[in-house]
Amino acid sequence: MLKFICRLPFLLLFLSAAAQSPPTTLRLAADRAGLLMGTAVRPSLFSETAYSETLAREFNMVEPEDAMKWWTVRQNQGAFDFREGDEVVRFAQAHGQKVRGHCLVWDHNNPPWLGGGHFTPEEMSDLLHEHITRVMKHYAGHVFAWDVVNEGLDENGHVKDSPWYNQPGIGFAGQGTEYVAQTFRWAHEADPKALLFYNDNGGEELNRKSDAIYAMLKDLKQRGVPIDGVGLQMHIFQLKIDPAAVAANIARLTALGLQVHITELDIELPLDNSQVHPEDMGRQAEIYRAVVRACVQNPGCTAIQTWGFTDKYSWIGSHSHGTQGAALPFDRLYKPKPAYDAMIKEITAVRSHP
């Protein structure tokens, strides 16, 4: 007993040091910081061991890239197919992860029958109302937050032409963002417990588009439309970002009483014969660090999500015809890159709980 008592201070010191040791994964850093660290996923890749093991180890939140979009869920007008989305939910449940839903209303990735159906606004309204209701009720209790409307504004901050606004729309053509308000009302009716987000790109800094997004969200809040947050996609091109402007934009959005999620973060690098310049890898890491800092310094920024996590399956390569790539925290062999370490260090430094 005496030997144990003598050793007790050393044991307590060891346990204290272990508790304060730097986290070794993104997920552990995020858990300690009270932050959601997520990534977009493809259920077809869950059978790849390196993919599924990295996903489970590093992230506490997942979002399907395509598995809950119209063209997957509703390939035929009269039937809903939830199989791929259900795979995402099962994976998340098996690994203690939250599921973020994406997306219910978008002008892209709609099935051919919808665009070529020559529907009236009344019919489009019924179709969209039915879609939001069926999808959200199916996933109620399993999906904690939804991107209700995705990319509703163009780069100048004007309402986009779309099947839901004016081609032919759902009955609010020419009424600005009123169709957006209606979709949020339907979404809240379908699942009152889910957090509802507006998600867009190009509005992360202070510019014409972010001003328009801010004005729209402020108006929706003032009119009592049930909206809980805004997603800032954060696809970063040409290694250009103004972190101070991002932080200022997050501050004004959270001041409206909205949560902010970074939803589709990736930072493309120029490729030279498929190779990355080492100095660009360092610059990429610093930008990842700066974006993480802009979020975690504001308590209203509650989630950071990358659009995929391994360069092996990033959309950047095909989108840029091979001129850009290496945009994510893990390389094609699932090896962590400098960006990975930078993110962990920034989360730990700025928002860590004992």
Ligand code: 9MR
Contents of the next structure:
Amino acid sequence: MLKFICRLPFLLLFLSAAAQSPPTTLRLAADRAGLLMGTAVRPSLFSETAYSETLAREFNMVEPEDAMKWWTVRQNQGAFDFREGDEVVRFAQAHGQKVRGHCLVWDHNNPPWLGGGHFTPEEMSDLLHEHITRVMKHYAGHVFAWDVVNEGLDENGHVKDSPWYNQPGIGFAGQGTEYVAQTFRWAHEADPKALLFYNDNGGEELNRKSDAIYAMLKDLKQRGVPIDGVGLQMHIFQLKIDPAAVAANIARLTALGLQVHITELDIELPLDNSQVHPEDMGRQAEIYRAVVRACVQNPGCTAIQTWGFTDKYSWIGSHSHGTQGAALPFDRLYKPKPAYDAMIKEITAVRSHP
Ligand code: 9MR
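Given the form predicted on its own above, produce the structure of the same protein in the form predicted together with this ligand.
Shown next: the complete complex, the earlier chain at its head.
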């Protein structure tokens, strides 16, 4: 007993050192900081061991990159196909991860049968109402937050032409963001417990688009439309971003009582014969660090999500015809890049609860 008491101070010292030792994964750092750290996923890749091991080890949240979009769920008008989305939910459940849903209303990636103006606004309204209701009820209790409307505004802040707004729309053509309000009301009815987000790109800093997003969200909140948060996509091109402006934008959005999620973070690098310029890796890491800081220093910014996690699988390659790439925190062999360490350090430095 005496021996044990004598050793107690050393034991306590050892335990407190262990508690404060730097986190060894992104997921550990995020868990300790009370932060959601997520990534977009493709269920067809779960069978690749390195993919699923890295995903399970490094992230506490997943979002289907494409598996819950209209295109996937509604190949045929008469049937809902939840198989791919369900695979994402099963993976998340097996690994203790949260699922973010994406997306219910978008002008892109709708099935061909929906386009072509064959439907009247009344029919479009019924189709969208049914879609939101069926999909959200199917995933109620499994998907904690949804991007209800994705990319509804153009770069000047005007409401985008879309099948849901005015082509032919769901009955609110010419009435600005009223169709957005309607979809959030339907979403809230379908799953009152889910957090409902507006998600967009190009409005991360302070500019015409972010001013318009801010004005729209303020108006929706004032009118009692059920909306909980805003997703800042954060696809960063040409290594250009002003972190102070991002922080200021996050501050004004959270001041409305909204949560902010960084939803689609990636930082593309120019490729020269498929090779990255070595100095760009460091620049990329610094930008990852600055974006993470802009989020975690504000308690209302509750999630950071990268758009994929390995350079092996990213939308950037095909989108840029191979001229850009290497945008994510893990390389093509799943080796962590400088961006990975920078994120862990920043999360730990700003918001750590050991
Ligand atoms: O990364 C996604 C790609 O696999 C799809 O082909 C594409 C069209 O559905 O969408 C990409 O993801 C987009 C996201 O859904 C919304 N914001 C922009 C993303 C990159 O284009």
